[in-house]
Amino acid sequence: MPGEPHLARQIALIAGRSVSRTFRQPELIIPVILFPLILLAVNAAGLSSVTQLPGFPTDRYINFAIVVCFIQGALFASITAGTELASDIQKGFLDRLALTPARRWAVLVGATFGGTSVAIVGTVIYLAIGLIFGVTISTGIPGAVLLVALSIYVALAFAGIGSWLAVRTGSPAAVQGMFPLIFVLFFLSTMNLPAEFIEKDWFRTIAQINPISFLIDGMRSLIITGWDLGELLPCIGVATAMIVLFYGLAARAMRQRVQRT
């Protein structure tokens, strides 16, 4: 369409809206990053014992712990990102926005950015904080910066599913509500162990095909074993799985929205 601005200025023109939104509001940044951290404190505290069963996969139970507050900080990024996109809806900004020949794809990614840049600064913090307390990256600085930016991908996909229910519920209250749900499924995951070290067959089996195993093994062996595309491979899948299905659902609940009003 002439003069319609190209889909990468769209996202940057929206996202600049939603970051600066964002970070205004201290109270939706400091808990995202700190409750992570909280637990890693009192897992790495209450578990480090693990580490001396044989076959352990490391002797330090932090080096096993830390992604899982990338995962965490991504999870509770993305409760920010759409509840701001559900209020946005509420106030109808989202719906005029939508009129405009501005891409749905861009309107989505671009609205949820303002919680996708908490979960990017969450990660700087956690690497560091990791680093301080003395996690060692056998991949080296190419496995950390990977490891970076497979958690900024992991906090976009989460990113796509509180876009969904923003557009799907239009309402801050019914998306917060979603998401104690979704955290059930990190400690149905590898979260704490190894799937070969929980003794439930039923919990072990549930671990092994839960999708947030996959995304924590993944980036968990950057830090461990090292460059292993069976577990790379996966976690880079889910991910993107993830995008694919929650913004496709999410920019149809927003066409369909459009159609109704």
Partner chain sequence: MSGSTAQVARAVLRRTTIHTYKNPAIIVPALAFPLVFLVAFAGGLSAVSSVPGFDFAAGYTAFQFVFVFLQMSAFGGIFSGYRLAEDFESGFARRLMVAAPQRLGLIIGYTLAGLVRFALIGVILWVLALATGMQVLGGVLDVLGIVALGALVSAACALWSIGLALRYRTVDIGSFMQTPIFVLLFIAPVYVPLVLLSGWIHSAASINPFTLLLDAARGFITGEPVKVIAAFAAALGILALMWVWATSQLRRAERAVG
Second form
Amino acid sequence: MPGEPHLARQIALIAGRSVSRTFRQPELIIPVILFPLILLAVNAAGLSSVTQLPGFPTDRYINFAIVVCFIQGALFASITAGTELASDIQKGFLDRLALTPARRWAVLVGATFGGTSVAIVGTVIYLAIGLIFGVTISTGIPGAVLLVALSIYVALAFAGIGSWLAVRTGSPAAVQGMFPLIFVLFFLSTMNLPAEFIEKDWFRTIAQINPISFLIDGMRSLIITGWDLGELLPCIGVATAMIVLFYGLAARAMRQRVQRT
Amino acid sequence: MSGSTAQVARAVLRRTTIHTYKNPAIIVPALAFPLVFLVAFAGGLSAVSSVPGFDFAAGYTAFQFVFVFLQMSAFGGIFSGYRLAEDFESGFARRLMVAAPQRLGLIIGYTLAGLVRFALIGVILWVLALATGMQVLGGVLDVLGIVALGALVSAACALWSIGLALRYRTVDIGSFMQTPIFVLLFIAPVYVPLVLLSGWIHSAASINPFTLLLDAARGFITGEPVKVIAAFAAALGILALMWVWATSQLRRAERAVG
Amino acid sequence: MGAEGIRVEGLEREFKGGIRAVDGIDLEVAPGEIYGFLGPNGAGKSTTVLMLVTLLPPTGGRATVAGFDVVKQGPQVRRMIGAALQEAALDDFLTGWEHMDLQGGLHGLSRKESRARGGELLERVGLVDAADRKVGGYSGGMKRRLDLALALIHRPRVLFLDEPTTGLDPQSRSALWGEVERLAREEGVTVFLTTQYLEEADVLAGRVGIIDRGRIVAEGTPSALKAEIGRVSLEAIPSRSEDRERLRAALAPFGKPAAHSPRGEAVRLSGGAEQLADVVRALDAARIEVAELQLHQPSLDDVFLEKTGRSLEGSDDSDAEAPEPAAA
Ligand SMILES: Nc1ncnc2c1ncn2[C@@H]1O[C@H](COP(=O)(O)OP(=O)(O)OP(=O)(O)O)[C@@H](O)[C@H]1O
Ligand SMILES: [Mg+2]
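Alt. form predicted in complex with the partner chain, vs. the form predicted on its own above:
Next comes the full complex, this chain leading.
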């Protein structure tokens, strides 16, 4: 009688399935990748005049705006991940996996991997397009590599939110319905202007404590300011905290959902 | 309009209105999005009005409010097509197609449902904006002008999405209803007036009819109307075009039902 | 009872809101036996299966599968069992082979073993040609067969099948029966199979348990159960449907109503088959023209009717496409 396969193999198998199935649904991934680019095009062009404000950190708005793509891609990818996991629950595929020796963790991480991999593809595309349209990365190639790595890390963190909502609700529609809330957080951040340039006090206060601002500012510093641990560490810290918190919550919800003995 | 067209339209309208009345929660995202945009754009980006050359008498909040209001109008209309697609999936619309001799009532009913929603959210949006201190330099007639433009946008978008719903009959088409409208709305002087745009977006925004509507509506709110006739002509023209689109899709659907 | 059977004692499951889906059932299945678990919609069949395959903790009682306790020894139980649950949860975007590789891999088979075993199983369920196609394009029968093959990849000793033939056409159904029977006979696999179809339990199962509203109302071999009812029933179909009322009245003196007859009336003959001549005379006297007159050996449906007072086939929400019970 065969036994339990190694944890890494379990994750690889479940992740492989999730990736195949996601990339076989182009209608799922094309909007995810395209939408942030459209928004970048529109915002970078529409807001380019703000670089004329005295003291604006860069004279090319696209340098400032490109990071928003990364975060947005991560956010959309996590919606995909959450929706996919929720539909696995709804359709009973999770029960199929639960009947094998696979660990809950392997299922949780593996099943969201399709969504995360969309974010990875997105990151590379955004960066390439950004470079073509004149983004200059002040930290050079090592910075660009770290940027991609951070972007994937952030995508994993957002996927944690998606998995938690998926396992909690078990309904793809409910997962999609919750995400506008995260969008709100997104808009109340430093995505369009640096905190010092936000005039309304209440808005600036929210933007300054908004975790998403930390993610944006950290990644942005690699492009605009150069190596700045004061920006990078909070960014990594927030992403790590999100991963711990949301995967923890997801794992707990999973224990309640799959009552496997 | 024959009696039965009106009857069908009324039945559809009643059904969607009752649905909204019984599930008030479904209105929340529709209201939340424009509010978030208003807060994020008007509140977050107010520094933009200090950009050299920016000149708008009613202030940045009013400048952005007009955009958010028209955007809400557009998406309120798209809701009609989404409901129709949903009703196709549940079988309700198919039954209507089979039962109703005057199927134009279907188009009219769903369009009116979008307008009801537009009116509901529009009122809330105006009240909130005025309550939080937005300046309106124009008079009652000017405000009515903005609202009329919004209603036309809403109806045109409703017809656009209804046409798509009639053609594809699945809610999966939802993002296809929204994306072109979304792009059209944003390839316009959203954050700054047209003169401050440069490059490709300046060229694109210059030929985008939505720019015309936006400029006219912003003119109304400052009490100095501009391009009024051109804007209404454009809005009515688009509405007529969308009517042709929706009815052609209806005829196509009728052939399928028989 | 041997190590590879099933033993259930006082098993209970109460859902939120006080619904006792399974209300204290006892049963034993011997190794290599096919046990048919028969009941109408909502009887508690799936809930029982979920508890036995360790996916749902019982709220009372105990159960062992292949000698392992379903609550305390979940992992050991899962290693010994295969299950095809009620909705064959397959991924529409993966091919048959990809399902095999995933399932085999998670059960700890190497890729080579998984390929070999998978090929053998796909062959056996007749899906070799379709195995490279995405499951989204499979028919209902193909999905069921793939689900069965997947459940077998790790050579389980106990197999759970929850309504494996619901919605299948007669050919697919008998093909699946053939495979299940072969598994039990040649490989000694213990099979626990739920069904709403009397015919299925009758053909396949060595023993049958009838569950109704969470309780087992009858258990035994199909023939023992029928013998317990013992009496043949008579079904008459009138030439003119208006005569059904009068026909029922005319038949009433001969015995209690039997399992329902779609176009006529049926009674269980209290005096056995010898009464046939009397029945004919009575119908003649009442001037009821009869198109068909048949004697039926007692069926499981009769057993169900006898034990619960309700007919299985006629129960309000039972599947409309249920096959006719076999007239043995
Ligand atoms: N998760 C649950 N929560 C609450 N009630 C449930 C749950 N699952 C099942 N039930 C209830 O338990 C009862 C038995 O359900 P079960 O699914 O076991 O029936 P079944 O015999 O498999 O029926 P079917 O032939 O329709 O599959 C039903 O009344 C059902 O509504
Ligand atoms: Mg069931």
